[in-house]
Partner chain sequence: MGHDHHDHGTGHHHHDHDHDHDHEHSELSETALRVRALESLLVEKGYVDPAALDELIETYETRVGPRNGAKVVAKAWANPEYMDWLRKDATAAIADLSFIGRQGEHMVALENTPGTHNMVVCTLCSCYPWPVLGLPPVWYKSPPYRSRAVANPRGVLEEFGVYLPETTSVRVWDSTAEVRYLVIPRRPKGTEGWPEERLASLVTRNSMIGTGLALDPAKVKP
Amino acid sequence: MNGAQDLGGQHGFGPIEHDEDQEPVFHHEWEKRAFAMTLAMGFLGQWNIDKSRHTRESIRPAKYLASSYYQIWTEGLIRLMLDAGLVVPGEVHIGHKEVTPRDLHREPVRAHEVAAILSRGGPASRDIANGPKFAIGDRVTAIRMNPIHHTRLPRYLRGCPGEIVLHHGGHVFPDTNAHGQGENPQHLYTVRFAARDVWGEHANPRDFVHADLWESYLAAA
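Atomic structure of the above chain by itself (the form predicted alone):
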């Protein structure tokens, strides 16, 4: 969707600031807890990664832009838990349960199991029956779209010409997976865009942008 999270190429936000100590994962102790809580609740299997992304990007722009990274994660987690019926609104504010918890018939993940689970990851690659529409070297154009649903096609690339440089096989399609409409795997490609085709004639002619894009995002050039 066109939300505050899609900032690529927008003017007026200033330069990206880098921490001198190589950008630590956590800047405050509470961020570690926010990260752990998000992982722990995700292990319950009540939502997928695409739904969690869509939930975060659905935060009102003013609140999103005024929040830090892990504040956004925390707000997203609260919304996911409310939507799944894992908490009721009052519990969010008072910090303890008000109603009998719903039995998910699922054992919680233990602390000693977390490292192994994270190392396995959650691959989104899937077998797909139909062959790819595009081949490496093909010229394509990213379609123009203004969806209200989740999408992984950045706004700044829409309508831009590019070239297929890699083919990754079938992968879960986030646009439907985020909304409970199935995985609907599609072919996934890495597309190279010339900076001048994206940013205009003032961009460095030697610069390129690479983006992993699903097949339905692309049209033959």
Given for the second form:
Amino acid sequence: MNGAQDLGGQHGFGPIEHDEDQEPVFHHEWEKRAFAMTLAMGFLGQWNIDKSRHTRESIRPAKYLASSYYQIWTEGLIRLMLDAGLVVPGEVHIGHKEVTPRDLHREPVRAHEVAAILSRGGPASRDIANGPKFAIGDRVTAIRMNPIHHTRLPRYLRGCPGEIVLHHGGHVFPDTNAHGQGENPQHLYTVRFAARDVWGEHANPRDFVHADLWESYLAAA
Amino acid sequence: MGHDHHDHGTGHHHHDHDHDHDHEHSELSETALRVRALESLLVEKGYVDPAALDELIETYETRVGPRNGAKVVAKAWANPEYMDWLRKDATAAIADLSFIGRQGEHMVALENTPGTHNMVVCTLCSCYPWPVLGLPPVWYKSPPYRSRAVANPRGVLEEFGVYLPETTSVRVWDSTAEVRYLVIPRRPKGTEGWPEERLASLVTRNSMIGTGLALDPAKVKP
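Alright, leaving the form predicted alone aside, put up the form predicted in complex with its partner chain.
Expanding to the full complex; the earlier chain stays at the top.
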């Protein structure tokens, strides 16, 4: 979706407030709890990472851009839980149970399980029966599309010519996985775009931008 | 927009924002209350265990951070065979140092050379290689960096104090899938024969994102 999250190439956001490595991991106590709750609720398996991302980018642009990172996470988590029927709006407001919790047939994740869960991670690679359509070195074009659903093809690359530089095998396809329509793994490639082909003549001819793109985002050039 | 650290003494001052400081303050308190209410609710419903939340926080505050990545880089500098392994299969080479798991499941190492400089961004959200770098800094997740890193990387690098010759090829990597990138900065001159631990002290977080270079040993206190 062409939401506020798709920031590549936009202007007017001002200087980068960087910090020379001095920044604390969290800036407020509530950020720690919002971060940890988002992970711990994710561990319960009621949604996937693609749905989480889509939920965050569905926040209205004006609100998204005015929110801090963990405010976006908090809002995203609440929407995911409402959607999954784990909470109702009144409960979120008062911070107190009003309806019987949906039985997930499992205990919450315990402290002693955390390390193993994080180590296991959630690989997105999948076996895929069909062979890759493209090989390293092939010239391709990122297709033009403007889907209202989740996608990971950024706007600034749509229509641009590039070259396949890496092939990662089959990976879960976010465009369907975000919407409960299955993982539908596709071949994933890293595509190299000349900066001039993306941004125009003012770009340095030696510069390149790369993105990881699924096969259906690409057409043979 | 990632301005939530105004009032925490990180050395940033935003004169043009002073007028809405109070507004921002109350909004933050509101968020803090909302998060507290949420935690009470989820604990009461039996969905989360506060001790597990503490454990998650402690993991990323104390155990997983850019010192992990610095070990990878130092080993690559000191050991050509390890560098070769990183080039061929970064996920396995990094796992060999026990840096594995969430947000580092599929790793690619990007080696800076005299002619090429690599820089990593996630324009769509905040993808970042957690096992080697920990959680991303606010600027990495914020619109100014995400919007400009792909379109004007040289301008962004100058904001970070990195000035590259016109002849260097700047290669930006937008993390749009579950592949995570670790930049291997160039090894500084004057470090011949250094042990890995000492080499690692020159490797900053920003040098592994590509918005910085490894530290100059002449400018580091022994």
